[in-house]
Amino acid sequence: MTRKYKIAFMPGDGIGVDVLAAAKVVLDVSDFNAEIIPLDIGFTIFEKEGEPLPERTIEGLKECDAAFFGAITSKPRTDPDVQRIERKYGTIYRSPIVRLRQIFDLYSNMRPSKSYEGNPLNFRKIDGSIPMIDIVTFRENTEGLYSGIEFDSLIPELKVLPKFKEFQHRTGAEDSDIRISCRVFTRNGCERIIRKAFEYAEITKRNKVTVVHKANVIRATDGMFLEIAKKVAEEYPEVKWWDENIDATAMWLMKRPEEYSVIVSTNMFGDIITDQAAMLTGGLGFAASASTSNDFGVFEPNHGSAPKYAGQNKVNPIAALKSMGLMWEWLGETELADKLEMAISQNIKEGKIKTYDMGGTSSTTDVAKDIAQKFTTD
């Protein structure tokens, strides 16, 4: 008998409860033993109650074995709705998937992008010829600029300190005219982030590893990324690999995006990069991604709520089909994973039913059940 697993459900916002709700249609046409246990996330759960993350919602990941996650409303603090809602309860807002990615040390991000045989909205380069485009990008989920240590004003602790005596006296700004957001890097969490980019390229035998950094500017952080990446690169001598500036990657993705294979690199620069790799092969409509630690992950499409098109039954539900994909996978469930990834290249080889992003006018529920009918289909 199969394993039973636990899976916690979270749509979150907008779009996010659509798509899900597309995924759960190929989900319940499976044979995927599994418990599904919802549970409270996002925008709409933080004017409800003053927090976007409730303790009930954490207390609830820790007994399941992975997530499966739609999207969330993110605005600034200074958004007229966040000063509202943190007045109202008291509370300060913090983005909740940051918070699950700390709280559960998915220090591991993994996007894949990739062009589908049929999609209209495949790059195209200036001679009009289309490059199959499969890039797996790993980025650092953690730490770097995303690790929440930020500061209003210059705090005395800083202040006293040289370069920011020199940094002041340069600028000529009061202390309450600055704001500070660290970038802070420890050599673990560069080190398996590194390492889950090399092993991964040589166990599917991609062995092709790009780093990409910026070392030459920001030396004490990026450099000891790349420090540790010419060390972590030295036990794996069957994968070539070459190291990148971001701006250099930003460039050579748009005119040879085919030469790249695996892509490591640290948090917001694996963010950017992402965004523009999935533009590549379809947009984020397209763009899944799983956020692991070595025993728990959650997996979600890369695009956010879209607030214009909730309930309207419209998205493309193909990046939440395929990060239930990744999801299986990850679970060791690679015959799951395997049939639906065939079933969406399938849909979109077929090209006959396809949302508005496509050209089509089929809804998300119509691609989710042309998907699940495919599945299903020995």
Ligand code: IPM
The other form holds:
Amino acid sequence: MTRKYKIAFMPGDGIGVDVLAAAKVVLDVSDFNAEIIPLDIGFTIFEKEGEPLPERTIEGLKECDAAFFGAITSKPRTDPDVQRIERKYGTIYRSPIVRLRQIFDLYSNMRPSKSYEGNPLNFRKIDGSIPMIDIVTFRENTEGLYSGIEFDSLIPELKVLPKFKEFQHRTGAEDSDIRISCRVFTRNGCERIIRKAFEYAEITKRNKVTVVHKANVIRATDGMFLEIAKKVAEEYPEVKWWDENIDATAMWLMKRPEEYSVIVSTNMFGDIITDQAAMLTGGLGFAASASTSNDFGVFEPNHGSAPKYAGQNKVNPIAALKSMGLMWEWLGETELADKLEMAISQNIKEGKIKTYDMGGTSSTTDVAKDIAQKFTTD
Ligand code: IPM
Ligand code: MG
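Let me have the form predicted together with 3-isopropylmalic acid (IPM) next, following on from the form predicted alone.
Full assembly next; the chain just shown is listed first.
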């Protein structure tokens, strides 16, 4: 029996509810000793209360060792539903997941993408071969293009800067026809995520890191990212590393994905390549993530709330189960994490009980039960 943990349970919206219920099936047969604390987050609660991340959730999370999260529905601010609710409550919708990452300083977003033997969804190269992929991406999770510093016009404070004057002269755009989303990096923000990736590569003996950026064009921010990577790399002489421009990575991931091991990148680039890496290894039904600070973690499948499948007990619970495994690993419960990983691999290899995305007809619960059964038999 493990020590007693306090774990926040945040199913959120749509299929978040289905997949967290499935994870609970495995949790209940494990000897993970936890008090489960349900907390509200997402669009459903935004509709009810005008706030997608209520204060009580933030306070509740502070009492917990870790949080297990399902999915949320995120909509752009032009969406009529968002506008109606904003008007009703006099609030502004902000992505609760992005806010959670910032409030709790969950700077490291770790996302494993691994091919499982026998997975019918494994990527096939043009020559028909199936590469065995095992990539772990570390995505910076609190700054960059997600810093939330945006302007809906060329405000007077910016208009006086020569670079903006030049830009406006070249484009001929009116102040009100300009929108600005700032990509803000800090030295510390870059350094800690890069260090995390190198540390992980060393500890796991993967000993291989690719630093992904676009330093040739986005010089201020990615230039600094690359410069810091060079410095940090010196502290890890065992780790072989190289850097790539993001567009090259997008291409090489399709051509030679098996050559990557640990990837580190910035917030938006990391967002994009982890979806690509997910598709190379079975799709979003397999993509899990760990968003961690130095003392707290939120663990979630990367998929969204998929409203059209909500409540149908139909979607693949593996991404959520893998996220639970990442939570166990992070808490130091490696035995549980290893056992779960084995049970998942066995289920996929057998190929009998699988959800529709894998060509099967089993339900979310059936898959969870099969994995729970494999988990409990040594
Ligand atoms: C992810 C998602 C989020 C992101 C959205 C839902 C805000 O795409 O976790 O990858 O962009 O980070
Ligand atoms: Mg994403």
